[in-house]
Amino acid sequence: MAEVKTQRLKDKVAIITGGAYGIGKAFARRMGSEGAALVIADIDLDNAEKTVEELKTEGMNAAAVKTDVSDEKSTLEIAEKTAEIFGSIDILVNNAAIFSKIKVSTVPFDELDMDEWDRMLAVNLKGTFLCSRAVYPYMKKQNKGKIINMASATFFEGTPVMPHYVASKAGIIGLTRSLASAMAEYNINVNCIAPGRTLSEDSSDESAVKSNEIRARTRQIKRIEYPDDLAGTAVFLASEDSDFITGQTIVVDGGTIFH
């Protein structure tokens, strides 16, 4: 990662759900390097705490909180604890999702287990809604805030496998637009990032690397996508540079999808 010479998020407080691994961890490191205080909200508290220790050794201010984004009480607690620890909530990154850490079925749609469908929607879509609603009173009170949701380029492709995953990410794009309208009165920007297939440290076995190499051939920029490729967009959407942008979905996939 290139040396960061700006402090675009100085004195800001960011909650990053699913921040213990992969894309969420990359977002945390980049936002911390831009001056933000960080709350790593993850259902895996042990690894969230390990990530926090790493960030602290790099001079960043961070705390770990166990969070189940599909549980309303848990999302309210993360907002309350963040405000108690750091005094405000300026940025929420809704990154927690079922995908790489939990195996997702790729069976034909008519063979998909309905319990898996329900769990996918509960974490990916409902979780995004619950976390956004939990931080809303804090952002409303300060008349400012940035919410960044994570969709997927699979929505634009209409990928035939993983219909529950694709549906959850499609719902996030719709939710982003709805919340952007609902929260605009209080200067809260709600936007969305749609990554392409991304190779992170928690999905870097030989088969994953090969799959990502195949995917890279379909892009205009013909290389594997990594979490750091998304971090700059997240910082932009979290910073004052994007104050006049809301309700938008930015595809970051090296040019497979033109949107």
Ligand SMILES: NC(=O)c1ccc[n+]([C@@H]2O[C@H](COP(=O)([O-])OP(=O)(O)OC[C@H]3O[C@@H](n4cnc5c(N)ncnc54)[C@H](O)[C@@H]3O)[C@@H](O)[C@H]2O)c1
Second form
Amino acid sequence: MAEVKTQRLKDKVAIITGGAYGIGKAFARRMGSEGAALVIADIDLDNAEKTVEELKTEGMNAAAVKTDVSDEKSTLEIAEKTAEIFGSIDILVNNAAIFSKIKVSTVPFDELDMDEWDRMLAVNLKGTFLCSRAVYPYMKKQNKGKIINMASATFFEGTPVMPHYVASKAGIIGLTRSLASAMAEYNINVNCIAPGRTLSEDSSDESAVKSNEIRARTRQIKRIEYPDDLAGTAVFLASEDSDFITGQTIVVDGGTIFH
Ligand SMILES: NC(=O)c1ccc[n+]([C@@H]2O[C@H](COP(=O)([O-])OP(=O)(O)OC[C@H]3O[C@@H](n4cnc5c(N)ncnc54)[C@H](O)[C@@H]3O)[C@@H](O)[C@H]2O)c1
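Since we've got the form predicted alone here, give me the form predicted together with this ligand too.
In what comes next, the whole complex appears, and the chain from above leads the way.
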């Protein structure tokens, strides 16, 4: 991780869904280094608690909340608990998804199980909507807020596999624009990051490294993408530096697709 000397998120409170692992965990660590208090909202409470312990050891203020982002009641509880523990909600990162920790299936599209289609859309797309709606009253009341959604470069590429995943990410780009218009009146910025293939966690899995190396060859910047490559963009979108940017999708993929 790049050494952080600034405190751009000082006194801010950030909820990071799916923050127990992978890219979400890297976002938590970077936002915590920038001074934010963190709520790690994940369906995997054990990992969320481990992450919180690590962050606390590094001097950060963090709490774990078990959450299923596809369940409305659970999303309302994250917002309530965050306000209860830390007093406000300034930043929401809608990062939780079915992708790697809970594996997306890559069978040909005509063999895809329809229950998996439904669960994918429920977690990735409806989850993003429900969490955004749950934090809205708090952000509206303070007349300020930052919502960061996670799409994927696969939307721009239109990969032949994972149609349900690609469709969920397309929906997130549309939802980003719609919510940005709906919430702008209260100075709530809603933006989106579209990462390229990212080697998540410090995976020693040889096949994961190999497939990421193959991906790297298709980029202008020919190296593997890591979660930390995305964290600076997330901090920018969470900070006052991006106050006049809303409804946008920033592709962070080393220049594979141009958008
Ligand atoms: N890794 C990549 O190559 C890549 C590329 C493009 C976009 N993305 C996006 O970036 C984000 C993070 O990716 P990642 O690779 O770190 O994913 P990951 O699968 O490694 O981690 C996702 C986290 O979300 C949690 N989660 C899953 N379902 C949940 C639910 N219903 N409620 C709450 N938490 C839940 C998991 O427990 C896990 O901690 C995702 O939105 C993903 O779609 C990843």
